[in-house]
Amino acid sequence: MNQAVTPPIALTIAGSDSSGGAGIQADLKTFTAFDCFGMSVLTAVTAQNSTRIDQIHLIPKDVIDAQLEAVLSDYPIKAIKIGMIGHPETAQIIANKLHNRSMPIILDTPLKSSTGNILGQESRGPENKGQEGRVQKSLAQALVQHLFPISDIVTPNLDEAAILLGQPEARSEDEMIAQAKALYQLGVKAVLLKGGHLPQTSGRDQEYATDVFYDGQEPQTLTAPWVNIPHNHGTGCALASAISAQMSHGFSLLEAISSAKRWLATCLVKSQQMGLGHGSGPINIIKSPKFEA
């Protein structure tokens, strides 16, 4: 008789994407792709599709706190991925609940959606016009102050790194290395600075997308084939969740990152076959070859 195998539990703390391409939905799909049992704490509900975000509703802070308490008090969670926090005070609530926990914590930093919306405004109405910069800055400050110190790694893209540091966006690998080091100095244990947008921003034709990993030792560049397609909604969420899922299985941080990058490149290629949406459509989250039966 076969004995039941209990899968490792991975927790995502993030917002909901009604289109299913990013956020909680992408995280849970990714956990399943890596044979994890996914649990979730919801920070926001969004009304969005591949071209725009129409509404953002932030979950009340006491409800976020209650969700965290419920899952953390009952389940042996092996890894945690943090995504959209929605409100600066949410960062402090999360930090208070997780600061004594021993499981790996992977911090994604989605400050702006692929459609250009700031991921932290309750209303999309004209009364908030011109406040985007202030909202984005306060979210970035909250991430650095409260969540960097408890995280094992932070995974910003080039735009997010520039916002977190208050610097221009990196346009070369040397500038990426300098910014990865600067982010590390803000108090996180390791940085994965994602360079998927570098071929476009640098104006150069490139065969590979290069990320920079820095943990206080020698910087490392990690490459994967660069896939130039419009259907890339949810790439950041999926990558951070794939790292989290593999660390819940006991893989080291660098092993998890390298494998997650290879898997994500395949997902991007296969997203062309789906072609969902009229804008930045979702990636095709497929089963990881590591965990195929």
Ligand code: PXL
Given for the second form:
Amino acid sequence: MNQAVTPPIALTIAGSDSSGGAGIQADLKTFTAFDCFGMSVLTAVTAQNSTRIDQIHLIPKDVIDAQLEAVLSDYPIKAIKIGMIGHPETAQIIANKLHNRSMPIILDTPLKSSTGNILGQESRGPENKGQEGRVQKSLAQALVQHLFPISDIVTPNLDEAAILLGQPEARSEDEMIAQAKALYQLGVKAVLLKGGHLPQTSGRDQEYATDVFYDGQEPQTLTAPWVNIPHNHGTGCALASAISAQMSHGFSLLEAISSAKRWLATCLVKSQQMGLGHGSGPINIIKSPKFEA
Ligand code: PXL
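Could I have the structure of this protein in the form predicted in complex with the named molecule, to go alongside the form predicted on its own above?
Shown next: the complete complex, the earlier chain at its head.
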């Protein structure tokens, strides 16, 4: 029988990556990979490739607000992923629109690109150099103040967690657990602290990527084999989008994280074969297997 099926709608609020590896492009590809209908609210346009970011253009705040109003007023959005916000005031605009909504909100916290640029100010080249610390701090403060309270989970990597907390980077599983708890104390419902390649895991037969999950209960350590490749641009965006997509299908937070991580490991292996770009090339966003809800 040929039944009409309406896929769940997932929304990303993020910046555009011209190279298609991270940001809005990664998010929409991921939603499609998980059989969701993707919608997007654009906060910034970046001109970048696998080796550098040349420009960052911020979308005017009223245009961000209008995009949110347009999609939220018409569609039954089932999950929302927030990525690059581009400016501290954007956090407030998003919070004002989402604070009384009931769909899951997944907050990724990209503060810096893998090529080292701050994703939080207008940039037409080197003229803003030297202000990175201040810009990054005000962006981090806005995320904590406005977006932590409305989010179901925040998904920083070690570098981002350190900036959000104003602490040195965690260097062991114990320190990761302490930082995941500290982030939770800042007022978000759950934390997935992504450990990537912790120095502690080196030297074992198999090297592991370790993440820590904390939601106020017992902390959980989630490990996956470490996939050591340069083509990992967009990994964080894809993971947060995959969690959002799985939650839009009705999976619980932990089920969504677990299936998203399994899928991402395969994407990383396939990225090596794809081998795009001269620097940190994009991950290969492949179709997800069917997970049963
Ligand atoms: O990977 C973080 C990220 C998120 N969003 C946009 C980006 C990047 C990294 O470059 O460009 C738009």
